[in-house]
Amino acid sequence: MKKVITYGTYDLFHEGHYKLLKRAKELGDYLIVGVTTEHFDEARGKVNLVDPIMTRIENVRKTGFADEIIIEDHEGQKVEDIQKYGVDVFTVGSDWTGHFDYLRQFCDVVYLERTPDISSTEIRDGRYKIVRIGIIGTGRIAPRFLSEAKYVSGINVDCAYNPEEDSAKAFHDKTDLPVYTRDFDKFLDMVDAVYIASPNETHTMYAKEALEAGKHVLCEKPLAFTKLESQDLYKLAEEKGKVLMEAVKTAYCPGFTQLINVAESGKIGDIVDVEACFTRLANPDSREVVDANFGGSFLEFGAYVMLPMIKLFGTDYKNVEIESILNEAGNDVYTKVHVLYDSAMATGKVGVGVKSEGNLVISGTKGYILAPSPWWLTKYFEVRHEDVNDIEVYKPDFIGDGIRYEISEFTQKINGVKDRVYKLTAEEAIAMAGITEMFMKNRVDLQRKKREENAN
């Protein structure tokens, strides 16, 4: 007899999974099938769950393919499960490809192909629909945002879109996904939403076509260069009662959601002061770095460090105070932004081509809270006070880069589940979007004078 096991989740069981369990039970005579808790899927990062482990054992027995259906509830089973029923071939799909390699000294290791265009109508219990999303852009984000949405149950990535056809063909070659690369409304028509991943001067014309033809979307920071631009389309994203999220993944991470709570608390007072930092050194030959117009600091980082300041301070910002310093092309490979409230101050610093310090500091009359690099995925934080030695240290639980986070969501809003919108709102993207107005005009006049100036 030619045993065959397979694991997964089985969450909002769907025609993809039972096509893959009859292909599993295809490979051999006797199929087992593991289903994990939510206990160890959360341990491993798999985030939105939806259904009951029971409710998901029934789903995977109702197909008839298990011979065998056991529960997945440790690291370290699978070899474990391997030895105890003798099993000669394991399986899962081809989105796991190369991560259980390890496993072929004990057994045949199987990757079976995805199955594409699943439906989305498929609703568990009338009340969560499988939402099918492509990708727009196929640039160096694409690929970790795919990775990271197999973490998240509910979603199901279909097919991408990019009009560059040798970066379209060299992602479908990596990924088997279709990528369209010429009819834009024919993609659409695949997909439920659209997370938008494409170069920074095409987001706001990307999201706004979506919006029209009544998709969600998800965008890449920065949505929109103007107000005016981020009010039309947030406005827009309403009159079609569809969900528009900016993508900036800081603000869905739940360690940067305890910190803003631990801060309003009134642990550390009254906050009076906010300095975030967040510098790269970036390749010479990339975007950001030789697009004067559409690439630089500011607009690769400055979301993130307008976001601590724009949720504690609010959006009603009194100045805005904008220095840069330009590399020989015209673009800012570093940026300060000095924003001023009526009690309150905030300063954000931004690189491509300078390096610093990425720390997080929140400043208050009893206290302060200090996040140190990489604060913005905020995986630990501190808050000290007075007395050097009373520190109270914060350790959040923190998986993968932080984009399944926001594909939760991004998900779970699409579906109803959160109503209510905390983690970004929408006029707290537009304030954002505000400054980034400003940054824009600002970099202009610094390359005119620049420009003047080797003219002279």
Ligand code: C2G
Given for the second form:
Amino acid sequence: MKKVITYGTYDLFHEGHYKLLKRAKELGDYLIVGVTTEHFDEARGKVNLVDPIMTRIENVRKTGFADEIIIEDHEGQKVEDIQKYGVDVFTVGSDWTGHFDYLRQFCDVVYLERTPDISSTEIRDGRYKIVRIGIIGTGRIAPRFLSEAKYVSGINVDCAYNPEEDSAKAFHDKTDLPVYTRDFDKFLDMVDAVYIASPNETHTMYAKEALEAGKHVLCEKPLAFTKLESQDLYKLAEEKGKVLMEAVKTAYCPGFTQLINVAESGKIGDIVDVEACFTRLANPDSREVVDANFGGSFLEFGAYVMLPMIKLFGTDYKNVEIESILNEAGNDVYTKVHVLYDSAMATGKVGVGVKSEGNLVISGTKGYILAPSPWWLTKYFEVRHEDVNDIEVYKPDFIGDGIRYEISEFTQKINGVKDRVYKLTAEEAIAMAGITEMFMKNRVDLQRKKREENAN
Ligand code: C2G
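The form predicted in complex with the named molecule, contrasted with the form predicted alone above:
First the chain shown before, then all remaining chains and molecules of the complex.
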């Protein structure tokens, strides 16, 4: 008798799960299905789990394919189970290709093609729907989005769009996802929501087109280069009744929310100053360094350093000053922004060609918060006081590279689970677009000055 084993969460049981189990059963005579516990899913970084374990087991049972259902509750259990049950074949969907190759020393490992397109009509009724997401732009971030998305319950990445055929083909070869190169409308027809990860200058256009077509939008920063554009997009989203979210991933990290809550709790007294720094030396040939119109350090990292200021001091800044150091191409390799409020101030430093200490320091009348690099992934921060021995340490949970938290928030908002927006409000995003607009004007002025100096 040939024994097959497969594992999964099987949350919001759908066609993709059904087909996987059907084909798993066809690989042998006896199918064992391991259903994960909430605790194990939490430990392996799955977010957004909806159904309790009893429901998930019941849904697997109802398919009739499982000869035996077991519980998976710890790392390393797969090897134990394979030996314990005398398993011949381990199988799982192709979204895990390569991941379980280490099991080949114990049995055959088969990756079955995952179901790319889960039609929403076949999803069970109820409050939660599997959100079908399409990716616009298949550059560097798209594969990261894809690998993080598989840890978020309730969504399925169905397809991608990139008008550039080479890039589309490379992505398709790597991921198996259908990639549209010409027909944007057809791409939109396939999905309920889009994630925009295309070049910066195309974000506004794609966000507008997707919203107009009635799709929810998660857009990489910057969503827009001007305050007005940003306002118009949020207005359009409201009119269409769709979710629009700017993908400033720090805003959605549980640790960052905790840091802001601690700062506002009174522990450090009245908050007077925020200093935030984010630098990452980029490849000299990269878009960030070379593209003097839409690259540069502020467009890359500005949103991260603006976020804590806007969260803590609000959207009503009184004065903004921006200084940039430009490279030969006229691009800002380093930018500093000073933001003044009625009774507080903030500084942000960002660089793609200058390296600095990536700290976040929030200073108050009774103490300060220090979050060292990478504070934008918020895994660790301290509350410090005058007495140097008085240090409170916080180590919030953080799994993956942060993208799954924003995908989770996006999915929950689409399903109306979280109607109250507080992680990054439209007003906050619009206020950040206002500073981005000032930066863009300032950089163009500096570029002009530089050209004039060179001419003289
Ligand atoms: N699946 C699929 N098509 C989809 C979605 C999922 O074929 N559109 C497959 C997955 O590849 C997996 C199974 O359905 O084989 C269950 O998926 P999940 O519930 O998302 O569980 P997963 O996180 O993939 O768990 O130990 C757990 C395993 O590592 C896999």
